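To begin, one chain is listed below as structure tokens, in the form predicted on its own.
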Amino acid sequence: MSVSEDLDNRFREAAAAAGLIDAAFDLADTPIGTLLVATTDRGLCQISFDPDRGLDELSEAAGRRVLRVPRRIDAARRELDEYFEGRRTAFDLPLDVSRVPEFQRVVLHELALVPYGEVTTYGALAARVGKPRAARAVGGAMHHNPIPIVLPCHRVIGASGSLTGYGGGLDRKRALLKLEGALLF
């Protein structure tokens, strides 16, 4: 048996309406690649450049209600939308990173400090958040981002100017960059 589309986006609305949901995703196309992205009730709470890999990790962390209600995300993905074209500079989402260990939340927070189009070192977020020698820590941090471009990790770079790693490669790192007018290549 199958349900129309209709009655199917009908019942997910109903489900999130009632609160039945511990998260609501979808996926959005950008520029980079189609990114999962996922909303609890408090706000943004991942975006995943592999969407199979997000969906299991969203389950894992947020609970098993989890459904694909695509207007949830509608906030965020106008905005991305923005943001790809070069008509958004900063993203004005409630986020939700309840999840996220204590030091975690803390570097997220500086790093949400670092200006559209500009770059800092891990060692330099690392003395921002009050442990300069903790670059490493602050790289773990960035490694288990749970909302990437929003909390803009890709603006993070090694302490020599190098493109070191990020979740999503380093082909999608540049490109964001390089979108911000921080990379001239």
Contents of the next structure:
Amino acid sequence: MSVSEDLDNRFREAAAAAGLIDAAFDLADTPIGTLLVATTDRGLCQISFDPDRGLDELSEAAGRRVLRVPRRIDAARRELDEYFEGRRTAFDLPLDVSRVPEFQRVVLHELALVPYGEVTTYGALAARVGKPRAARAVGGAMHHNPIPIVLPCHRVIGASGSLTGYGGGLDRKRALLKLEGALLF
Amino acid sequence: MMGVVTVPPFERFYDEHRGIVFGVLAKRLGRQRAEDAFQETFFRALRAYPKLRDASNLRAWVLTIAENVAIDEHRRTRPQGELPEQESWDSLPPVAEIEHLVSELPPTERAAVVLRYGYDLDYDRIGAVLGSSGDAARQAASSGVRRLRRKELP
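Follow the form predicted on its own with the form predicted together with the partner chain, if you could.
Then the entire complex follows, led off by the chain already shown.
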């Protein structure tokens, strides 16, 4: 028997309000594809380019009690919409990176300071966290960045100027840099 | 022996079972009361979910929870000893027919009897749900049935 949309929504909202879930998520449509966007009570904790795999990753990182509760990501959805419409250059969302290992967290902190429309290199970012020889480890931290776009790992490129790599694929990295005016073609 | 199956994200479990849970509750309690029982069933599932170690029979697991919620709901709303209206008996599913018998049994025996005779699960599956073996489930069910017979035929 099918469950009415109203009952379904009431259960989702009530479960979140009762503090019975580890994380809430929803899908968000953007010009670079459908994203899974997830939040804990502390803040935005994950954005995934592959929603199906993202759900498994969320369950492993935050806890298995993950539930789609659209209203819980309204603020993130609104800021992402504004960003993709070119009306927002910085995000004002609380973030939850509490489950990210220490070194990666330090790198992500520094990454958050790279301004809209600019790019930096893995080596430069390594130098800024006081580990100038750790460009490769910084690359690893970018690869495991749980909140791409908001934590702008797309603004980090190779020393030669090549785009190098991106968790969401190089096409998406190129699209984001073009949107920000950091790439002309 | 079945291998351990990884417990899925709650969303997938909920998405897969909400229909059958609501169907069972609606038959037992009527659509209106089933709505509250539906929420209570998945609340209990959420509370227990972090402790789940094996997902090989989530369907039986959540139906057991729903069954317990339905029994609690009946107890709450029906005065002690009152029987359901005679005309409603024909339309009741098998689980409802045995519910007034099993509600006094100890929890393990009650679950074993309901899953065996109400949902027609085999003993291996019941054992998996109860966290024991098929043999233990068989013993719990037959002990429950013996207890019911003693009560019915003093």
